[in-house]
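In the form predicted alone, a lone chain appears below as structure tokens.
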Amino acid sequence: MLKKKQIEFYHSNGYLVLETIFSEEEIIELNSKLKNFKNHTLQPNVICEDNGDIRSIFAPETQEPLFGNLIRDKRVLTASEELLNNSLYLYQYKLNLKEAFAGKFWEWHQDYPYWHYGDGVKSPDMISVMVLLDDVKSYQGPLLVIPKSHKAGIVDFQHKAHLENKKDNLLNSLNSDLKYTISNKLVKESALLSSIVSLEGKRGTVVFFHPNIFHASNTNVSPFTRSTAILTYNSINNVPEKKSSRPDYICYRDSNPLQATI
């Protein structure tokens, strides 16, 4: 059960780090299974860099059934319930990989315009919780956030001429060409009022966030990896009113609210 300093924490600043809440022996078992997913790389819920390298992974539950235990872990879905205060349901599932020495960045951004303007998601009662499944450090592109920078609601985009008539294509969503990306003035001046944070932590943290926070992560650079679970989910009181016509793994159907395990 969360504390009220740590609920006040997250409403206020729009994360919360959570340190260690997964043990080694988990974090090890979930890791064991990374590396059958080189398997399935031609699935359409695979994306893949340029070079090969896995990027994302969608839904990575119904490849790898072991990684479905974390959808309804009490200390992830329990946690989530508390700071948004409601039921949930799970929108969306997936781990993003950093390879070590090519790992590719992702552009400044908030995770609700997609889900606003492409699933048709009235409002931003969700949540994304974030698994580390490696220590994570300032060189292994870790997730940077702006405090504060989720109070804005839908931000100005940076113009990018060459997505003008890619409106429909769902790469950019996922790719490092990001459809919606915020605009460098505006990263700036979020920057210089509230700074960026680097959230760094070891394997087992899990870090809570919002789906208006700005946020961003720098290309890997290291001789480490830097894989990550990212868990979303949304009130069951802001069901989208029609059916998003982006695929079931990007978008999750079922509405029905989840019940955490003991």
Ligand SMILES: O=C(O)CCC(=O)C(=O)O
The other form holds:
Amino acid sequence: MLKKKQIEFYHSNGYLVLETIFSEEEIIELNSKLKNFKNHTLQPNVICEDNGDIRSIFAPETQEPLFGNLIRDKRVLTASEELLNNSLYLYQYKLNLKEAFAGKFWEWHQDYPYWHYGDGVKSPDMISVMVLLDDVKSYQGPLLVIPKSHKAGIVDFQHKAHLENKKDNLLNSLNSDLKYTISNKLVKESALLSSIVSLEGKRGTVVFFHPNIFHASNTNVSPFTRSTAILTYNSINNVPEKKSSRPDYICYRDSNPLQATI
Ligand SMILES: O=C(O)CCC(=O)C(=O)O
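Next block: the form predicted together with the named molecule, after the form predicted alone:
Time for the whole complex; same chain goes first.
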């Protein structure tokens, strides 16, 4: 159960870190499954960089059931319910991998615009939970967040002329050329006010973050991988009214409330 101070910290700053709440053994076992995805790079739920490395794997639990255990794990689910004060269902689940010497950056963005405009989610009553599957240091491209920026709501996007009129926009919510990014001007203003926090940590550490928080990450130029699992939950009273046109592996359809395992 989270402490009142932790819940207040999350609401005030838009993120919360819980250090090493998964054991070494649990994380090593999950990490050992990552190699099994390497033969599946042609599947649509596996997003690759130009050099063929895997960037993201959506719906990983459908291929490796061990990842399914995180969905109802009370360290992830109950804590998220406490932060949102609501019952939740799983909205999206992905692994973001950054290979050694190569794993590419994520531009400054908010997640909620993709879910609001892409899937029709009405309100940002959602939460993402990043589980570190590797020790993550500054040189591996950790998640960067601007505290308190979640309070801005959806902000104006940076205009990207080359993405205008592009027919298939799906990849531009998944690759390193994102559709909805935040202008340098706004990132600078926000960072001058609240600075930038680099979420480094030991494997087994978990970061909860708000769908509107400004976040980004750098390319991994280090010789070490940076693997993470990111689960996004939505509140059960915030289910999109219409079925999203995006694939099931991007926007889950089962909105039954999840029950945490003991
Ligand atoms: O994996 C990362 O470093 C960033 C991920 C991210 O920004 C996202 O999934 O929205």
